[in-house]
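Next comes just one chain, in structure tokens: the form predicted on its own.
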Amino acid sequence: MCLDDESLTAAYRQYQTELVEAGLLISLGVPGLYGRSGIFEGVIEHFEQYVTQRGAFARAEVMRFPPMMSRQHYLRTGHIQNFPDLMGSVHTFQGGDREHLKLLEAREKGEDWTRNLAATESMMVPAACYPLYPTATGTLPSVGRTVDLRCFVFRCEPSSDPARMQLFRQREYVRLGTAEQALDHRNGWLKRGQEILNAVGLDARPVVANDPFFGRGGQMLAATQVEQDLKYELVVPIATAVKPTAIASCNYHLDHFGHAFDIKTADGKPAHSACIGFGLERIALALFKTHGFDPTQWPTDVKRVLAL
């Protein structure tokens, strides 16, 4: 069975309405931008605690980054070449009294007052691992590095699908090191990530995937990514079982960020990197869809795992 776009949109809007009416999400008047209730946040908090327990073996460095990063660092990631439609640039007013009057006059006339804003030195973070790489410039120890990250990330893709938020959190475990170290990390966490999601009652399944590359060359890049076996997603049904949603991804970046940020292995070669990213809001949405809106009524084994 397959659904057409109209039917998918209806399914997304129905689940969105249910979530808002239940008070779990708080509509903020912009598609894909929501507040979260205490119950929603509590589910994420307990899920993260479980992820932390399962990841303790890695003895990872813990880092938490804000949702903005240096514009210059952003430009070195390659994101603007591949995903310009998803990026967010931070602009603000930087003029004096005269320029302020022009801004207010434009607003009063119903004109585009945002033309009076100027770019800052900041960009919105599009992936939780991006702020890490500029901090890792230099030579890695022979054992490499493993870092536990969490960050709000931004992607400009407004949607009626509650799982496709513009601002959401990713929890990641990132590995920097040799090709073997990075690939072992990706493969190990693909299995472990599925186990974590299955343990909380989500029927997550791994699928080979690709990123949504932009432009005429995007299809070729996507095909190459699949051919090289670089990206897997763990998918579950959320709004509809017909089109499952990715709630976690496991990615092998080759030595892309090693080259971009001059990160080297102990033998002087560009470092390779890999990560698992848990989409925390999407996981909470999947849990509510699977088990119901009241966590106190969830299955006993799920509540035990999450310590609810």
Given for the second form:
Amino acid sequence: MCLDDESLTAAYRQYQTELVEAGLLISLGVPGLYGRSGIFEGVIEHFEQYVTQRGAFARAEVMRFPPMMSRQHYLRTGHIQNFPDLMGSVHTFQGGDREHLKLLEAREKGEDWTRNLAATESMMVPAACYPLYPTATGTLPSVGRTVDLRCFVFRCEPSSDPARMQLFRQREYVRLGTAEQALDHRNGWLKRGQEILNAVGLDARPVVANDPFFGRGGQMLAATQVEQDLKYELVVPIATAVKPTAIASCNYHLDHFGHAFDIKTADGKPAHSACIGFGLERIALALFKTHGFDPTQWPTDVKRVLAL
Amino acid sequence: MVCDMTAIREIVAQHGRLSADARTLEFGTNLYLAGLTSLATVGVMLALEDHFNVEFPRSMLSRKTFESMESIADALGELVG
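Let's compare: the form predicted on its own is above, so bring in the form predicted in complex with the partner chain.
Below: every chain and molecule of the assembly, starting with the one above.
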């Protein structure tokens, strides 16, 4: 570990400790898993209301999905190819009395009791828009569709960085339609997303980004994603100014999900899709970092925008 | 040419999942236009590494390296020396 990494880790730990000591986050004994206080939740609630207000023009269909999705649907998203290290597969015990005894014995002996668990039909949702696509199979109206989503999503990446949670909420506006409709949505929301974040006092700026694709092949995928100008992130310093954190992202998926889930435009072509995702916990953390831990003391403008 | 073009062609045919048969393509044909996806590129890369006993460095892990059988041969030429 180089000195920079060490000082980065120290900055993460320090902010994490401050948040836990202030009671905003409740430690659950696993890096990246936290309870949230009423104040923390209040900030997210008010921020979301502001997003809803700014997104009202889109007349989006509101859909809310649980944080688990069908294993079969998951396999069609391409996540297992691109991010196998981040997945969450749900397993349970499905044996009889004998197997149960073996399981308890293994547990007693401190052995690995999880080896004989069986996979359920469910996977943890890795991105808020994934549960939408399987429900959208078929032909879209000519105006396409815009959907407002919010979901807890799971990513297995334990970290001391409080902004890198394993379970967190994404608020998304997803567009399904033609390439033009999808790109307009992505570009429009990149601008609007920045305005929204600026309005609450966060100095967010857009950067071209790539997803954390797995492995060496993933480096190629990442380079391709950048080359094709598919992903932007809105970044802001949270634990440290050295390495700003993405608090929202605007993505154009080309026709990936249209192909995968047989979603077609009115003229029968595979639909294109795009989304903006706000990382709600990260936004709350950025707000607490920027304006302090007590929202009653936040700048008047910010309180007005958030109706605090 | 340093590299065994027949082997490259065979690897692209086996792992490239192209819409066309790689055995009928010109060495300079753009493989992405022939249906090579990002994911299939990874398969091609790993098979090339196994066959030629090399490892593509980070700087070569780009779309350009795998654009055609010719560009693959050029990259391998650099690695094999």
